[in-house]
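Shown here is one chain on its own, the form predicted on its own, set out as structure tokens.
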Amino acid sequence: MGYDIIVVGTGPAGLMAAEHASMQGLKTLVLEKHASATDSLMGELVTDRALNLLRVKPDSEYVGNKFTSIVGESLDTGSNIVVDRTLLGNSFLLDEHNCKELMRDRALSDGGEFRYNSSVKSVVKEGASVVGVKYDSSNEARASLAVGADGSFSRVSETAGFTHPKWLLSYGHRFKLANCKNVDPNVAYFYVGKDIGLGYLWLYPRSETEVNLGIGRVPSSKQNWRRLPPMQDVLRKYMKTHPETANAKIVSVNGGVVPCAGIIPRFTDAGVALCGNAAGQVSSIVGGGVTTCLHAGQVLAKHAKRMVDSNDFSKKSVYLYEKEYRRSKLASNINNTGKGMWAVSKYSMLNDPIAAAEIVLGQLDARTLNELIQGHASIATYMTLMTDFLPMVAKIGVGYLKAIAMTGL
């Protein structure tokens, strides 16, 4: 074999896998379809866990800002709820460019090889095992382990035979803005509204004059999707109608597609493994995919080292990576939020999700909402929902049951 491991894609999962595989002495090749490792979109809002995985400090150049509160607000009515630091904990805005360069440079310093403008077309198989990948028009690279970290529409996944029976996707766009005015750098915002649809618009300040403004939207149905204005139009409308961004300059535009249905049924096989978005290792709530992807890349690299040392890349051996990942708390959170997104998607087929969001913003307290979003609500929280907020729960629940009955899902 030419390499111990080939990593396809330079998102957070792929770069973390490449960094740790190279650090452990594995002969590593990274293939990226874009011109550089920093071209693809990476999430930014993280907690201490992501900083620990990246091995960076909060006051370093790899962290662009730290927030003391997060506000959820309706663009239509102004209803809002504030989650302050007592509930939030530490919340940071990564400098994604610097973080991706850091992981790339660490891999390079330990002998990792990167090839850009290299679009992977398929895996290469010998018998039942994957032994490499084909890329561009006629190039081929061979390795003991091929890693598909190439996103939601992974070519490695598709050509290796993995399936996605419940593939629910969030489509997003993001503007980086400069020349903003009077921005409070301590507060991050999440917005809902009729123009946004099933999803949210976010504003993450980097400073008093710079912000990241983005939108993510999940299509609940073709009809609902077609009724909505284009996402970039929604961002531009926000800019024009808010004094902080009315005269801002768009420095860059980026976008991406994020899976939000939970981890896929199987993401390993003989000689091949998926990582990050390709495996559905993303929590769809408030950009929770960065930490889960970094964690997945680290776990995968550890098992890649084990496979190389034992010279065992069989289906059973590669599966040990999947087995460990599925047992992690992060994996449990991913699947819980995935189930929640499927429920919301079903609800939105026949009900107005924005009306439901207005009810939540107007009635729930910050602590309860934060626990539900983070996926660690206690029995006491659920009991509170069924007592103090019973009318709200009943109203939304009836709509959900109606959607289940009508769609047959």
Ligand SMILES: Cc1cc2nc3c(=O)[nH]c(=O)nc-3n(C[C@H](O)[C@H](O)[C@H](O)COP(=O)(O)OP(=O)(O)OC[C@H]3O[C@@H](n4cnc5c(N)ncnc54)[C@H](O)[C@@H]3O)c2cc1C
Second form
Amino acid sequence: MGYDIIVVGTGPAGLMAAEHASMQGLKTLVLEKHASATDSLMGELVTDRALNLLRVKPDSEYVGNKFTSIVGESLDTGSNIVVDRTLLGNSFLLDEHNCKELMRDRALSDGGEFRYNSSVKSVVKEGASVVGVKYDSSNEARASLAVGADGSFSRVSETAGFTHPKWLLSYGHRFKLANCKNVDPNVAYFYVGKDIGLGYLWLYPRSETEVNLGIGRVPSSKQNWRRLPPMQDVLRKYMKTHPETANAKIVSVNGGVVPCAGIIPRFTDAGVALCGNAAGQVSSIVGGGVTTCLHAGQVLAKHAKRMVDSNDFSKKSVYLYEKEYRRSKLASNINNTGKGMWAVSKYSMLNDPIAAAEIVLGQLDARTLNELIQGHASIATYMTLMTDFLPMVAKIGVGYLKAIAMTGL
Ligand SMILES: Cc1cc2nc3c(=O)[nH]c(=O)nc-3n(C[C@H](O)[C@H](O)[C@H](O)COP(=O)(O)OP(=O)(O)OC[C@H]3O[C@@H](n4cnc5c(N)ncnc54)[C@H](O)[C@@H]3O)c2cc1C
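What I would like now is the form predicted in complex with this ligand, since the data block earlier showed the form predicted on its own; can you produce it?
The next block holds the full complex; its first chain is the one shown before.
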């Protein structure tokens, strides 16, 4: 065997797995289809947890900004909810370029090897076991463990035979803006609205003159999607109609796709494991993948070391990574929010999700909304919903049941 571990992809999941695998002395190869580790978007809004996983300080060059509150607002009516630090905890805007370089450099300094412009086509199997990957037109690399950290359209996942019947994807675009005016750098915004569709538009200030403006949208059905304006047009319209961004300059445009219906049914097999978006390890309702992917990469690397030490890459042995991951609190949040997102997408096939969002923004308090979005609502919160907000719950619930009756679960 050539390597202990091959990691496909230099997103947060792959880089974290590579950093920790190399740090523990594993012979590690990373394959990335782009020309550098920083070419793909990483995501940026995170909590303390991500900083801890990255082992960086809030006042370092790895953190671009810190927010004291987050506002959820309707672009159509202006109704809003303010969620402040006491409910939310700390919210940071990472400098994604610096963070990616940090993980890459740590892996390199511990002997990790990176090959860029290397597009993986499939896994290589011997019997029931994966023993490596094929990349570009005819190259092959062999390892005891192949890790698919290659995103939402993972080639490793597809060719290793993993399935995901409830695959629901959120499509995102992001502009980095300069020359903005009078932006409050302490407050980040999430907007809903008719032009946005099933999703949200976000504004994350980097300073008083720089913001990241993005949009994420889930297609609840083809017809619903076609009725909506293109996502970049929605961002441009926002810019024009808000004085802070009316004369701003777009300095970069990025995009990507994030799974949002929870963790896939199985993401390990003999000699192979998935990590990050590829495994659906993203907290769906707010599209938060950075922390969950970093965490997954770290858990994976720990188990890779165990497998190397015991020289056991059997299905049962690789599954122990999946087992530990599924037991984590982050995994249970992902699955809770995934179920929520699946229900919301069903609801939106036949009902107007924006009308429902308006009801929620107009009636729910910040604490309840925050708990529901984070996927850790308590029984007391559900009881409050059923007592204090019964008409709202009933209205949305009836719409959901109608959609289930007509389209199935
Ligand atoms: C616009 C947008 C904004 C976002 N903002 C946030 C945010 O603020 N906070 C947050 O928590 N999350 C955010 N997310 C989600 C977050 O970015 C993702 O969940 C996270 O990047 C997934 O990490 P990953 O390592 O699994 O995969 P990815 O980051 O998708 O990385 C996959 C890597 O694999 C490479 N690759 C793919 N196929 C191959 C192949 N065949 N061969 C070789 N290499 C391959 C790709 O080039 C890429 O480098 C955002 C997502 C988008 C789209």
